[in-house]
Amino acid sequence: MIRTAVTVSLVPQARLGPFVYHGELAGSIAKAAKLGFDAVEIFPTAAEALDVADVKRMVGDAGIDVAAVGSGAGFVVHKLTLIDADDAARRRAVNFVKGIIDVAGALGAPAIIGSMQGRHGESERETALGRLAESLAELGAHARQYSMPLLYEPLNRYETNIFNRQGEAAEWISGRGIDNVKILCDLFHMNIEETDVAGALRAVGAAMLGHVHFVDSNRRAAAMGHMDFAPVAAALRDLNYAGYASAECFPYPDPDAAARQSIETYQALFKN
């Protein structure tokens, strides 16, 4: 059974970003549970900003789980990337993500690599990919101790020039022999880069599909744009996907309305 999650960002610098809830974790968890979500996806400022015991208590009291923990603040706040040419800066980036992995693992969840993958300069692609491969291999191995994969998210061309298409990223990770790293498929990014969103999910395949950001073409809640979700739902069913459909979208027209729209669209697609 595909489970539902909703995003909660605790990063002030991402206040205008595509997260449903912002700033207040306890209240957001309570709202998510009341609306019927199975979990929350949390984006902290850093690993040390999350008190694992407090988060466990909050989700336990609400009867939900933590779906994933994002590392985006490493880039947004600290400007760290996993392909930095400076060895010391790259080590700080890897250590930042390791901290996120440790917190996520303690919460029974995977960590996400998105914006921290960075952007390479002209004529630097192969070198950048080598650095990324080393970083992901180390981080995937670190995540294994928690029996959780590391989630790698291809972004659209306006946010990165590393990997924009899902199947290419999955093939590269497999071809490099990078263990314990799966693909996070974000439907917003896919709408920009893929000619066939459902086909791209199938190209990633059941073994490599680790997480889905459930969002519409305009980065609003599902069914508030022009994406055809029926083929997407069919592809996920055919892949026997049992992970999360997580609402990472703008809080439009307000957070509660966006969350409600997301859960209602999910129910219409997957509960019948």
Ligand code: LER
Given for the second form:
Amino acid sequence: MIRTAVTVSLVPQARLGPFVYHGELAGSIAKAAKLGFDAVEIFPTAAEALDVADVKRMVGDAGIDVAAVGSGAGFVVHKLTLIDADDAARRRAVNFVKGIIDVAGALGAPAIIGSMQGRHGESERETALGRLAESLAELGAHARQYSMPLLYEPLNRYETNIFNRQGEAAEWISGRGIDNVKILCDLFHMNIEETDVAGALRAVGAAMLGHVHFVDSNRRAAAMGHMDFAPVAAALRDLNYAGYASAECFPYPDPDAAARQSIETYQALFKN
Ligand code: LER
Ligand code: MN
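Could you present the same protein in the form predicted together with the named molecule, rather than the form predicted on its own shown above?
The next block holds the full complex; its first chain is the one shown before.
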């Protein structure tokens, strides 16, 4: 059974970003539970900023889980990337993600690599991919102690030039023998980059599909844009996908309405 999650960003610099709830973890967790979500996906400013015992208590009291923990602040706040040409800066990036993996692991969740993959310069692609492969391999191995994969999220062309398409990223990870790293498929990025969103999910395949950002074409809540969700749901069903459909969308027209719309669309697609 696919599980539902809703995003909560605690990063002030991302206050205009595509997260349903912003800034207030306890209240957001309570709202998520009340609306019927199974979990929250959390974007902290850094690992040290999350008090694991506190978060455990909050989700425990609400009777929900943590779906994933994002590392985006590593880039947005600290400008760290896993492909930085400077060895010391790249090491800081890897260590930042290790911290996120440790916190996520303690919460029973995987960590996400999105914007920390960076963007390579002209004619530096192979070097950048080499650095990314090395970083992902180290981080995937680090995540294994928690029996969690590391989630790698291809982004659209306006955010990265590393991998924009899901199937290519999955093939590259498998082909390089990078262990314990799965793909996070964000339907918004896919709407920009893929010719066939459902086909791209199938191309990633059951073994590599780790998480889904459940959102519409315009980055509003599911069913507030023009994404055709029926083939997407059919692909996820056919793949026996049992991970999260996590609402990562703009809080439009307001956070609670976006959350409600997301879970109602999910229920309409998967619960009958
Ligand atoms: C960024 O566009 C995104 O989709 C987030 O999940 C990345 O951290
Ligand atoms: Mn995303």
